[in-house]
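Only one chain comes next, encoded as C-alpha cells, the form predicted alone.
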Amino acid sequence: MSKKPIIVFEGIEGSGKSHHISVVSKYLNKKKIDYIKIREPGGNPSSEKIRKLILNNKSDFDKNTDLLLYLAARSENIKIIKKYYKKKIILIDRFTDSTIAYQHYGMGVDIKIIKLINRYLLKNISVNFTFLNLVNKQNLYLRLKKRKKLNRYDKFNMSFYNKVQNGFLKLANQKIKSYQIINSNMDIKLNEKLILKKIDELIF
C-alpha cells in the first residue's frame, strides 16, 4: 500500500522542475497510483485566472501586490489540497517555499508576513518532501531562449535569480531531511533516475 505524501518541485526558471514533475506523473500513471498535480500560481480555473494576471508581460505590480496575488491563487488551491490531503499523492509545481524565495529573498518582502499568511492558509497541511532543482547562469539563459513565449517572471536579471536560488538553498539547509537538491546542469536522464528512486522511497 502506498503512502500519500505532498511532494513539491521547486527551483528558478529553467531549472527543470516542470519537466521532472511531468516525468513523475507519467511514472505514477504507469504504476496506476492515484495522485493529483497542481501548479502555482494556477492549478484550478480560479487560480489560472490569477496566474494570467501575475505573469502577463504588461503587468507591473508592486512587490506586495505580487505577493497577495500569489497567496490568493494558493487560497484557491488549498480547497483542492484539503480534499485530497492524505488520500492521494499530491504533486505541486512550486509552493510555499517559492513564495519565500521569490518574494522575500528576491524582492525583499517581510518574511514574517509571508509565513503568517501561509500558516493561516495551510493550517495543519504540511509538505512531506521537496525536490530543489538548481541551474547555472549559462543553462538558465539557454533554456529560456528555447521557450516559445516568455512571461514576466522569465525576464528578470541574473542578480534577481541568484538571490532567489540562494534563498532556496537557505530553506533547503533549514529542512535538510525533507529536501533533495537536484543539479539540473547534469545529465537529465541521470536526474530522472535519482528523482524516481526517491519517489519510490516516499510512496512505498
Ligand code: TMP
Contents of the next structure:
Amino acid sequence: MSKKPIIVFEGIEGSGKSHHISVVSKYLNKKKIDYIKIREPGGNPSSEKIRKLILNNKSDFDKNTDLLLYLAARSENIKIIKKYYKKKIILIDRFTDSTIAYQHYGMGVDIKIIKLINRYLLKNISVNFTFLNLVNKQNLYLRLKKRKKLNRYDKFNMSFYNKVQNGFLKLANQKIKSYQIINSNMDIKLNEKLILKKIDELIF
Ligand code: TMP
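Please could you give me the other form, the form predicted together with this ligand, since above is the form predicted alone?
First the chain shown before, then all remaining chains and molecules of the complex.
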C-alpha cells in the first residue's frame, strides 16, 4: 500500500507545473495507485465558478477582493481535501504558497492576514511536499506568447512575476526539506524523471 501525502505543484505562469502534475497523474494511473487531483483556484464546481470570476479579463477587483476570492475558492476545495486526507494521495496544482507569493510578495497584501485565514481554513491539514517550478524571464515571455488565450493573471509585467517567483523561493528556503526546486529552463524529460523519482520516495 502506498503512503497518502498531499503533494503541491507551485510556480509562476509558464513554469511547467501543470505539465508535471499531469505527468505524475499518468504515472499513478499506470501504477494503478489511487489519487485525487485538484487545482486552485478551482477544483470543484463551486470553486470553478469563483475561478471564472477572478480570472475573467473583464473583472477589475482590487487586491483584497482577489485575496478573499482565492480564499473563498480554497474554502470550497478544503471540503474535498478533508474527505480524502490521508485516505488518498492528493495532488494540488497551486495551494497556500500561491496566495502568499502572489497576494503578499506580488501585490503587497499583509502576510499575517493570509496566514491567519489559511490556518483557519486548513485546521489540521498540512502539505507534505511541494515541487516549486522555476522559469527564467525569457522562457516565461515565450511561453505566455504561445498561449491562445490570456486570462487576467497572465497579463502582469515581468517585474511582478519576478517578485512572485522570488516570494516562492523565500517560502521554499524556509522549509527546504519539504520542497524540491525544479528548473523548468532545463530539459523537460530530465525534470520529469527527477519528479517521478521523488514521487516514488514520497509514496513508497
Ligand atoms: P493557473 O493559471 O495556474 O491555474 O492559476 C491561476 C492564477 O491564479 C495564477 O496567475 C496564480 C493565481 N493565484 C493567486 O494569485 N493566488 C492564489 O492563491 C492562487 C491559488 C492562484
